[in-house]
Each structure stands twice: as C-alpha cells, then as structure tokens.
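Next comes just one chain, in structure tokens: the form predicted alone.
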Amino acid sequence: MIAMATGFIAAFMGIGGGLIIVPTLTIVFDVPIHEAIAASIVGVVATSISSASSYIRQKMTNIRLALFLETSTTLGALTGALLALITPASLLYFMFALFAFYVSFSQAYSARKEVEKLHVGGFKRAAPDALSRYLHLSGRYFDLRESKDIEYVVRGSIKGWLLSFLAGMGSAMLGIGGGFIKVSAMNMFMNVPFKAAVATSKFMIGFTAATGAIVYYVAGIVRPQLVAPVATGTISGAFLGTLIMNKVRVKWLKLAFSCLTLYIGYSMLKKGLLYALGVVLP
C-alpha cells in the first residue's frame, strides 16, 4: 500500500518518489539504507516508466523540451558524483532546502495566475527565444478539466537548462530525485503549464534512475524479494495517477505541489542542522 501511494503521489507530481520509499523501508522495515536506495531506485524506474508511457499517450510530455533538460540533468550527475567527495554535507543540505522552501512558496503564490492563464490562453503569447525557437520546444496538450487545448511557448531555455543541472547535481549528492526541481523549472522559468511540467519531468526521470540501478545490480545489493513489491505497488500507484491527474484543476496540483516540496524543504534543513551542529529537529 505504501509502494502504491508512493507512486500515486510521484506520478501525480512529476517527481521519483525516493524521499518516501527510502525512509519507509529504513525506518518501518529496517531495511539497509544501501539496499533501500537500490529498492527506491528500481522502485523509481517502474514508476516512471508507467506513468511517462501513459503521459506520452494522452499527448502530454513535451518529448523534445525532455531530451534537450536531460542533457543538463545527466552533465550534473555527474558533477554532482564528483562534488560530493570534496563538498561539506551539511552545505549542501542547507542549499537545497533554501531552493525548496523558495519553490513552495512560489507555487502557492502563483497558483491562482496560472489559472487566469489557462483561461486567456497566456502560456501561448510568450516570445521565444531563440534557442527554444530553434529547437522547437513549444507544444500544447488537452486539459480534461478545461476542456481545451492548451498551447504553450517555451522561453527561459538556458535558466531551465541550468536548473536541471541543479536537479541532476542534486540526484547524485543527495539522493532526491530532482523531480521538483525540474518541474519547477519548466513550469516558474519557462512558461511551460504546471501539468505538462509534470508529464515532462517523468519522462526525465527514468533515464536518471535506470543508471542508478544498473550501478546498484551490478553491485548485488538489488533484493528481489524487496524490489518486486515495491516496484509492483509504484506501478500501481502510478498508472491511478496518470488517471487522475489530467482531471484535477491546476490550483489544486499547485497547492499539493507546494506542500510536498515544503516537506522537502523541512527534510533537507533537518538534515543539515544534524550534519553541522548536531542539531535534532523533529
């Protein structure tokens, strides 16, 4: 049931899911914490799979917009492997909780705009710029809750492309998936719509995880007996939400969105704290 709402909620807000598997298995299962990475990962492979394969047939990810982040996402994985030998824990913590309190609240605040722009068809009367323009990044989807079609131009390409860096660095330091980075990315600094972020960044996703996981099965720390219920509950899970999600005003997603990355805001600073003062938060 756990596995399953897992992939509910990181199919419903375009994120990998491993903040909630991880400490599941860890803390309720007393799981490894190497061996629940490797679950959560195989776990976050599954999860993207289903509900990207279901995204892309309701013509909702925007499949070039996702190759062209995803090369940023994968040089900072890399950098982000070889930084976390040399950078302080706790920095890093600190960093990233300030993005994600910094998100949260920015999504709240705009919740209510991007409503008004679904409505007067805003997100089509941006200007591109040039290297969207080349590339072709625009795309539109249909809203089940609005009844329409929703056109949308992409401009920001190089902030989105420099905040997926962050995303892809934060995956390989801190383990967290980068999913509300990127969803943020494309929905605050590239005029994409908050839904189509969503389907878009779980795209993403699966490339990312399914690195990770040919590294944890090649190391022999992949359960079966552990990765098969996880992986079969977040499939589960996700295919729902990819149900549900279309059908759910934005205000609505924007909101739980905000909450989520407000908990992962409080996670990263909690850990932080621990990390550089030994500091115990609740």
Contents of the next structure:
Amino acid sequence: MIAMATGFIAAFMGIGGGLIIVPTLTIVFDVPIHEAIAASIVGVVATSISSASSYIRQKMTNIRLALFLETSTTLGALTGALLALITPASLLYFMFALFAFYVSFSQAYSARKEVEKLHVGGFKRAAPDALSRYLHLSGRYFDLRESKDIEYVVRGSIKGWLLSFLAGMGSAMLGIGGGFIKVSAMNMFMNVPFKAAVATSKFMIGFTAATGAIVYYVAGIVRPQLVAPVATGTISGAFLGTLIMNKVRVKWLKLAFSCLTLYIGYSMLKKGLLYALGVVLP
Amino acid sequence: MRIDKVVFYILVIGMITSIALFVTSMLLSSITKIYLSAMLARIGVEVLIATPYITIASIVVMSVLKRDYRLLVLALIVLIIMMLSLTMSLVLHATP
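Please give the corresponding structure for the form predicted together with its partner chain, as opposed to the form predicted alone shown earlier.
Expanding to the full complex; the earlier chain stays at the top.
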C-alpha cells in the first residue's frame, strides 16, 4: 500500500519516489540501508516505466527535451559517483536544501500565474534560444482540465542543462533529489508547462535510475523478492496517478509540489546539519 | 512508425512482463515454491532494468531510420554515458 501511494505521488509530481521508499523500508520493515536503496532504485525504474508509458500515450512527454536534458543528468550522475569517492556530501545537502526552499516558494507564488499563462497562450509567446531552435525542443500537449492544446516554446536551454547536471550529481551523491530539480528546471527556467515538465521528468528518471540500478544489481545488492512487492505497488500506483494528473487543475498540482519540495528541503537541511555539525533537527 | 509509438510499446511490454513476473513470484512464495518464486522475481528485476536500455537503443535505431541526426546525437550521448557508467562500475567495482 505504501509503495502504491509512493508510485501515485511520484507520477503526480514527476519525482522518482526514493525519498519515501528508502525510509519506509529501513524504518518500518527493518531492511538494511543498502538493500533498501537498491530496492528503491529498482522501484523508481518501475514507476518511471509505468507513468512514462501512460504519459507518452497521452502525448504529454517531450522526448527530444527529455533526451537533451538526460545527456547532462547522466553526465552529472557519472561525475557525482566519482566525486562521492573523494568529497563529503554535506555541502551538497545544503545547496539542495536552499534550492528546494526556493523552488517551494516560487512554485506556490507562481501557481495562479501559470493558470493565467495557460489561458492566454503565454507559453508559446516566448522566443526560443539558438540551441532549442536547432534541436527542435519546443512541444505541445493536450490539457484535459483546460480542454485545449497547449503549445510551448522552450528557452533557457543552457540553464536547464546545467540544472539537470546538478540533478544527476545529486542523485548519484545523495541518492535522492533528481526529480524535483528536473521538473523545476523545465517549469521555472525553460518555459515548459508544469504538466509537460512532470511527464517529461518521469520519462527521464527511468534512464537515470536504470543506470544506478544496474550497478547495484551487478554488485549483488538487489534482493528480487524485496523488489517484487515494491515494484508491483509503485507500478500500479504510478499508473493510477497518470490517469488523474492531466485532469487536475495545475494550480493544485503546483501547490502540492510546493509542499513536497518544502519537505525535501527540510529533510536535506536535516541531513546536512547532522553530517556537517552533528546537529539533530526534529 | 513514429518514435513515440515504438517507445510506448517497449515501455508497456517491459511493464506488463515485469509486473506479471512479480505477481506470479509473490503468489508462488505464498505456496512455498521458494526457488521458482525467487527466479521469477529475479527475471522481473532484469526486465525492469533492461527496459530503459532497450528504449534508448530503440530511439538510436529509430532516429537513424528517420534520418533525424540531431535526435540521434542526443540519444547516442545518453546511451554511451549509460554504458560507460556500467563499465566503470564493473571495472572499478565501486558500489554507490
């Protein structure tokens, strides 16, 4: 049931879900942390496959944009994996916490603005940057709630690419944090509507998570019989999430995302303070 | 065939196959077919992990067929980094 709820939230918000699965397995089911992370990362692949297939059928996913950003995410993950061997992660926790708080505030603040922007066709009025034009990154999707085709022009490609690099680095070094950065990078800096950003992020997460999952699998840490219930739950939950997401008002999605990033920011700050200064927050 | 349709079919096949294997595995574990149950769960995990690799490889092939060389470059970079990451972990024996 918890895995199902995680899959549902992950599909709704464009995140992987590791943030919920890992503590659940370690605290509630007493699974060793390494096995929990391994099971979680395979569960994240499962949510991504499930929700990405549904979002692609709904024509919400921008495959070109996903691959463009994925070049930096996978590169960031590779760099992060190497950096993790020599650098303490505490500084990165603080950076991520700050960014999460900024995202939380910004998403809550822009919730109403995005609705207006959808109504007046504001997403297609932007000018694309050279890279976006060259790679044909702009796209469109049909918004079920607004009952209209939403066209959008992608801009700020370099900024989005760099943020995705950070997302990949964070996923590799901290095990969490990739999804919310990707959604925010697209929605806040690249002029991608929130729902299209969520769908595109879910598609990308599969590649990043599979890259990590195969490493755990080769190392023999993945326990298939632990993964079976986790993946079954996340797949079904994610599928349900994708059926509803496009029908929900974007304002509520953004407010929920704001609450989620506030929680992510707090948990990152908590870990950063614990590792760097030994301070324990409630 | 459109690239998004090919991607959709690969993802759906991966999802249905793995969930079928996991459900069967869980049912068998409750009637004490432990060995078979573990084997099916392992294949399910392998199918899940392989699906994104097959997806990106199929985008590479489709972009060649469609002569969409800009997409080909993007897909190739992702595939190469994914393979590089795997190779490095195998060579360095580094576990995250």
